[in-house]
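Below you'll find only one chain, the form predicted alone, shown as structure tokens.
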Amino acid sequence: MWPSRLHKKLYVTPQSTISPFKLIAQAAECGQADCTRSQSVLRIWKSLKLANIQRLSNMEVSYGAPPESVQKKFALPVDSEHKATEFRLFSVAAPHMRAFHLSWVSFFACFVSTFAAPPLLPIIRDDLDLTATDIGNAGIAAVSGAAFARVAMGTACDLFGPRLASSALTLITAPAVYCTAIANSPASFILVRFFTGFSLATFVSTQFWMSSLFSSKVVGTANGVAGGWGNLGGGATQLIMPLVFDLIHNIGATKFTAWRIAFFIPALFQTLSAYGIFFLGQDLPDGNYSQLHKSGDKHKDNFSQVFYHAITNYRGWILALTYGYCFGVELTIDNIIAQYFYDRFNVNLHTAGIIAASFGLANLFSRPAGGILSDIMAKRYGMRGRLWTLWIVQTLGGIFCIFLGKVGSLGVSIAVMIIFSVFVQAACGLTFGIVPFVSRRSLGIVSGMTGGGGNVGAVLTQVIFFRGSRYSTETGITLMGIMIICCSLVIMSIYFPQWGGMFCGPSSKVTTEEDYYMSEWNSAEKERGIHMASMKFSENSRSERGRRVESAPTPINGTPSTYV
């Protein structure tokens, strides 16, 4: 009976490592002194499938899959990395699907604090005396300021773990939403929205927490609800201010006392909504980084070597690029549609609430849609399937960005414009489904460049298109949607080697996920063991083969199976 009690006794984590000495250690413990004892200990070491045995002296070996009583450490099915390999979203169990709605919330109150001046501009600017070049000074400052700090956001969640920096920043940037209430000048409202919106930033924290709990089956998904949901308070948003001012100026304050009150909300909203992750979320389904950190389960990485393989990494620009013009051009909508239904077809301040609202509130479905479409045409086609449908969804929605700006009737651009808007969203869900497999070790940066190239691409549209008076709001669509099909046309240079891009093939070269993965790593990295988590990543993107991954070789020395 002994080999039943040592082979119960050497399941203790999911992922412990055993060498044969301890497994011989063990069995003395069980009571076998004798010669048979080392024989019994290799056949259950052979039975629990450790593979690649070496020098007893310095070998350690993972065994496969674990135990009941880790099974039931996590309520979602994960794979060797602990990551779920489902995506319940009703579910808010710990610590994957509560991870998922805290990062949502979060992120669309910060959405709400950015984007809540637009729909009260015609009261705001009449209180502070804003001029056209004002407004769009304070659009652009709105936007301008998260570019760098996604970059430095997604710094922060490489080194200190998403659950910490997007907190922090979240309560950092809370005291500019109360201070847009003492706003007295054009400076000072330009001041407030620039640092308010920093917190846009809290984007790439969500889009690292999803990749970080969720596998690859389903990480587009992931991200894509988490986003878009999120993105969804830039909608809401318009709905919300409106109300909230209406409600204030009927109890008796004055129209420009009630928008100064109104603020207190999506600033009370926003501070609530920061200490909720940092009390309720966890950085990775072991634990958090500062825990890990300590018990030695996770390697603190050197920032320099983070930071070049980000930059080096060609396909983290390209995307940065693209998304400036389905996320960035997102942002500038935001900013100037309902400003432009107000003045241009006559419609009072609720009524143009309300259809700029329904442009934000698309993301309910839209963005969701693109990372749910990328995770399936990724199981047949795999990477060149993602790409091949961000390329033509980002197209079309510059088609319709082109015929909003061209249309003269009320009820025909509020149609094209919720059809744009289901593009251009889904096409911001559709990237960020590719966005995790460019770099595992630099996944943070990565997704900073690219989240930060969304508000640059705002920025930029903009300064050129709707600063001012030289090009009417209209001309500045049209040439809009012009500026997204070219921008597009750049998905077609990135290429993976191991899974080829949108009119190639994989490599000639024979590049597997681990040759790709693994160039990340110096050898004495490799040595001391630090790229372990890059290996199990590897295995587990085989699935971006698509159809070809069931005939695909699978190296002898792959992590374990999916845990159920």
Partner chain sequence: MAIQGFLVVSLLFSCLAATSYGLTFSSLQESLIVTASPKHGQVLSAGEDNIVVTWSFNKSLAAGTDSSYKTVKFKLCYAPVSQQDRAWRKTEDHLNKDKTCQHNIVTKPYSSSNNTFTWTVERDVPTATYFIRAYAYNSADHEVAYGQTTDAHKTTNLFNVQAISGRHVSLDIASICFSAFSVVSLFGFFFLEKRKAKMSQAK
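Alternate state requested, the form predicted together with its partner chain (shown: the form predicted alone):
No partner chains or extra molecules come along with it, only the chain itself.
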């Protein structure tokens, strides 16, 4: 840590008149590469480029921990980027924890709306005269929109900020939920489910927002809890909708009217959550994108470069495929499980809803647990531990899925379903323990691709196994389990030259984290200094080596070799 007198020397107050050149010289004097310093150097450099000394003197530039006045502004302890270093679940302090609660609640609302129809299908299928093919198509439509929308959302977050992007999407899909109440044919039913499903892209804005507000020490937890509690909506809706329907039916409405009125509840919830995000949320600790863009404090990256580096990284595609067989399976089950229990075991609508809900409700702990397990394995075994754990957990999920289709009695079926849900959701959490390390520059798009891959998996699975009457539902479930096991095998092909893969150790050529992440930037960009965030990340990611002896040196100024 810095000696205090040096700290005082380097800190610039608004009234100070230290020359920026002197600042840079002092920074260069200080020995090892410390990323906090290099980030501050970057800020000075940017300001000089804008040739606006007045703005510099108004800016706070600090080395090491931010000073007291900055610390007091935030309720949580923050690092030099003002990202929170602690995750306090029961706080609603602005901007960090408030944003966390707003984002998981709105993602939860979107899940509730998207899966509001399945628990009421036994009523809706009679009202709209749906066939099994129509129901299958509607289920596919519900999850297919978000496959593309999730990728687009990553870009939107980059351009407009997660706050505006997510509240806009939530608000624009709310009319689809309102209009479900006036659907009158199979075609209109499929359409409303299709447009409602777009709202599932708020997953990306949730993860993006958490990554902007929480430091790398707690970002895994923040992402895992936000993602898991949002997914909870898929389970909660199986409880909420039959209850709301019963209430309205008992008040006096006929069945065919009661289900329509019931849809206003998720629609209103979604609308209110969008309002909450817009008025109470904040993109970054220091302000919103629109203000920061205008003041020049935030640098806009080159979209085509970011996109190119995302799609040429094969690991992103593999994780997209495997996410399709944990999250995609979760979405599929959300669509079919209530009807499955209602039809196969002759339970009533209410009971089928409760059973189906317990699948999604396991998300309360199982997805966060997956993320935490990933971090625990990484501490000991590094990235290889994360990969092995993901493969084992996801394969076990596939095995229990096979059992679920085979079991013929109600009690055992429920038990197997719950075990299956824990493994499948933990696999989702484990996947997003690996995604942040695939790319630093293109994190938004890689997250979007993986998230979108989840939806593609849901579409594929429903098209092949759960549409029309070719397979009975129980056969479809068993076959889906076999497909999970087969598709999880590709995890074995993920290889990081600096950390290794499932079966190979790190590359015999000396490769470091810097080499991997710096190869996403060309030399012109490096000269402008915009690669500094990746530099800092490379250093932090050295923890993915696990506990083995750190043999690979850190190049200070080397020209990195391109990887794979």
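Here the rigid core means the biggest group of C-alpha atoms that line up within 1.5 Å when the two forms are laid on top of each other. Residue numbers count along the first chain shown, from 1. On a predicted model such as this, the values are computed, not experimentally measured, just so you know.
message = Given a core-based superposition, decide whether the C-alpha of residue 368 shifts by 2 Å or more between the two forms.
response = The answer is no, as the C-alpha of residue 368 shifts between the two forms by less than 2 Å after core alignment.
Exercise. Note yes or no: does the Cα of residue 88 move by 2 Å or more between the two forms after the core is superposed?
Key: Yes, residue 88 moves 2 Å or more.
At a 2 Å cut-off on C-alpha positions, does residue 325 qualify as shifted between the two forms after fitting the rigid core?
No, shifts by less than 2 Å.
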